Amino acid sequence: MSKIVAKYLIETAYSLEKAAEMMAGEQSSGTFIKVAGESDELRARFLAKIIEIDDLGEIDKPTLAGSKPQKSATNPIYRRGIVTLSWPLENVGVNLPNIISTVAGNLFELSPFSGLKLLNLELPQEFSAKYPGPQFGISGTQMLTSVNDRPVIGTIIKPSVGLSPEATAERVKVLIEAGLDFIKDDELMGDPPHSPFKKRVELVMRVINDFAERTGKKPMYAFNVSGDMDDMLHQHDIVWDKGGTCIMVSLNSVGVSGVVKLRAHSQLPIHGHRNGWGAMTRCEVLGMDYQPYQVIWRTAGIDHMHVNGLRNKFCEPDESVLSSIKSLLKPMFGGYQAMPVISSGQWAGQAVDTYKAIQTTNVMYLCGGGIVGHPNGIEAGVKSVLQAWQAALTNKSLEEMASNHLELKTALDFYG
């Protein structure tokens, strides 16, 4: 029988076994007390099963406030553990929203727990019959950008908001003439009065299409279509009609059902921005890790997914970033490839270390200030990043490559 399998980090003053039983019951056939109709036969068929419990030991005090130990406990002892549960597929069916409710729903609010975090999620093959996954993924993105032997190098339009459509198009012209493969709207940019979506697309794509006719290379621009469902579909059509090659959505704002509907309609790669992700994962014992997060969104059909970057400007440690990249590149359902988007405070300085750690160029490498803030200008910023990746791919140090590449040397001196 096909199963859904999820692994959790838990923290509780109950025994780990009792806590796991409560998790299994609450998220399948049971509640806090046995009710009429919950027969032994029903429980045998539909109750979630405890696969494994790994005791991680005691902790000094509960991490999260509000948990309640057993009433009989006069001196409660809190422990952490890893619990793996499974559910029969017939509990939920092939339904992504209900999967999320099952593996990442009310569990987070149960009072016996002072911590609970979803670490890993495995979906059965049946999901591939309903959800086709990424339409373009890595290979399709590389084909559209004409980049195959190095990362897709890109940036974000800054200032995030405030530029008119004309000013945005002018900025795009400078960026693509400098050699960039990919540009995207900032996640804060949508369809505001100061930069109407339709006009921004028209002017930006005029610049990109003119460049493509002259050079034979068509840079990819990800227009942010995040919004109400009908608006997203309409804005996709505007991008498609003007010759665009990518759209972007804010995953946590649009939601799984929104992405699934957009994927079914789309003829373009969908760039997935994870803004709001920190609220889901920043606490060590609450929310979810990236592995289950990307499983959900890859299944829904996202082609590119943000993963942060080494020595980023946010709070995420390098080990977490690398784990995210590797989980996203791991095959699922025999395919479903999505391209990791490395970003956040990136510049030439992280390229060599990034490649050493991931050993692949099947990524996007987005630099904001690391390109447009280069003291010798945007073109020099692009060259510095390309030179840094050339160093990585030829097993050279940044300093060695910089000895005869001024743009990289200037970047190393300037950014430190």
Contents of the next structure:
2 protein chains.
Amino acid sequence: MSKIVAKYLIETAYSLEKAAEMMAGEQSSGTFIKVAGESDELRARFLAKIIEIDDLGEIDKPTLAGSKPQKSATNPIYRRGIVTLSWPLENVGVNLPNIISTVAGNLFELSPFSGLKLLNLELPQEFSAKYPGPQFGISGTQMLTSVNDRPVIGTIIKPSVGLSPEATAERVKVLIEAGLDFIKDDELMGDPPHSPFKKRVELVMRVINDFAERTGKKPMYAFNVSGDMDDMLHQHDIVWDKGGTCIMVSLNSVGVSGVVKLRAHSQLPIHGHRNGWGAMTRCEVLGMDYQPYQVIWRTAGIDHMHVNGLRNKFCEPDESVLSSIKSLLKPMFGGYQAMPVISSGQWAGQAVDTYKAIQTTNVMYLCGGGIVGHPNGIEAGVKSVLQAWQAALTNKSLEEMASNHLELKTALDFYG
Amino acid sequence: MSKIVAKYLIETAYSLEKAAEMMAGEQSSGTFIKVAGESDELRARFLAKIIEIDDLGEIDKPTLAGSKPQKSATNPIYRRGIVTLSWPLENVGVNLPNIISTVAGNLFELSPFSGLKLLNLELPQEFSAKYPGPQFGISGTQMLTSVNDRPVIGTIIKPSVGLSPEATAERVKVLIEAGLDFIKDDELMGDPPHSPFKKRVELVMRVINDFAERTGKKPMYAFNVSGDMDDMLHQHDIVWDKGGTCIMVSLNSVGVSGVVKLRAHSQLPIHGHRNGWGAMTRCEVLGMDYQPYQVIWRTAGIDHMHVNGLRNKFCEPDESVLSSIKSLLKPMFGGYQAMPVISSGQWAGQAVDTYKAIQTTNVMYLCGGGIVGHPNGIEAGVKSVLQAWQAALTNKSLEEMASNHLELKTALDFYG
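What about the form predicted together with a further copy of the same chain, after the form predicted on its own?
Zooming out: every chain and molecule, the one shown earlier first.
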């Protein structure tokens, strides 16, 4: 019998066993109190099972407000633990939104818990029959960008909003002439009055198509189609029609059902932006970790997934970034490759450490100021990043490589 | 010029002014450092504006990990404040997903913040031209259920999963004969192998249609259509075809684009389930409050919105529940009525206090064990709740009303 398996960090004044029973009951055959019509046979077949409980020990006080200890507890002791539950697939069926309601639904609000975070999710193989997953993934993206022995080097159009389609296209011309493989809209830029989507695609793709004709290499531009369902499909068609090779979607803002539909329609790789993710994960004992998040979106068919980067400008520690990349690179359903998108505060400086930790170049490496702010110009910025990855691949230090590569040397002096 | 206005609770070691500037810059014309191509004119037109800053004072230590104080700060002092920002509508255009990316996107991860929560959101009138909002709302729901001078009294099918379509229909028969106006699928029940959606609708609606023919009153059943886009539209059509009067959707699991599309297609009220909401709101300084959440979903067109209830079985305090109900009942775009769905741990006991606080019966009042667990049966359970609301409406105490109403008296003795 196929199973859905989910692992949680919990914090509670109940015993971990009792707390796990309450989670399992609430999220399967019903509340933890037996109800009419709920026979022993029904419970045996549909009740979620407790697979494992690990005690992480006592803590001083509850982290989140609102939890209620047992009525009998006069001096409640709070503890943390790891609980793994499994559900028979037949409880839910092959339905991604309802899987989310099952493993990440009401249980965050249950009163025994002063903390509950989803750490890990495993879906059974049956999902691969309904959800075909990433259509292009790593190898398709490498083919489309003509890059395969190093990361896809990219950047983001800045300022995020305010540029006209004409100004955006001019900017793109400068960026691709400088050697960038990949450019994306900012997630704040969709189809606003001052930069109509269709016009932006036309003008940007004219520049890119001209470049591709001249050089044989077609840089990838991820146009942000996030919006209402029919608008997204229509905007995809505009990109496809103009010879574009990527669309971008803000995953949390659009939602799973919209993204699955877009994937079914799409003939292009889908670049998944995770803005809003911070709200889902920054609390130590609430929300979810990246592993289940990427399982959901890989199943939905996203080709590129943002993961932050080492020494980023956000709050995420390096350890968490590396764990995200590793979870994303782990095969699912015998494949379902999605390309990690390393970004935020990146420049040549993190290349060697990143490669040491992940041992692959199957990533996008996006730099904003870390390329366009290079003292000798954008082309030098791109070169400095390529040289840094060359150092990583040939097992040299950045300093060693910089000794006979001016652009990298300048970058180390300037950003380091 | 039309504006989007959002209010936040923030926590930071920066000055509140500096922190607010960084939020405004990051979420509009770009990062807070000026970039090439960003003229003063462009910044003046597109930069988000700081409307108001209120200092809430210093706190002992940062609540969330990962934030970074200014480099110059040797002994950083953290403080909380309320910051209100506004964006010109032309930054985004009328696009609900991209509004979410703008007001609730990357800013949760910005390193100056050890806490950031969206408290309030106001959208300009232009949204009402593209998003028609709730199609049935309060008055439409009252008309369809033949209820108007009291709350719509409802319950949830339990056990949540495991019942066959036949067993579900039998259960519905018992519940509507007992006088319930409204019944809903549990959010865990969609279209699983053991209860195929179509079969469940056929058998349940046969029972409901028979009852309606006999009595002239048609109880409303909210069938959970949550799933992939085309499946949801198809399942809506099944419900409509069989004479059903409501569909339910798990808002967070399906997402905004899917729900907007479903609303455009729907000929039925949409019951919005908020499972997963706890993860978005339980941390004191992260995520969002209910006010912006309901603004998003009312704009998307949801007719019924869950709000928890007084003395609920979850973690939410009464004050927060009442604030949610009030935010939902506040007109938006000159209407956009959505019916608050009061549920969780409800029985006759909360009716008088609820009415005192909200001064309206324009709500659904859902009871699980609080009706079906009544010692004298489900019909007595329904009566006890109706009697309790009658007490509320005639300005009597529950005890006073119970003195000559046996079902209410029994409920007070049993649950009280």
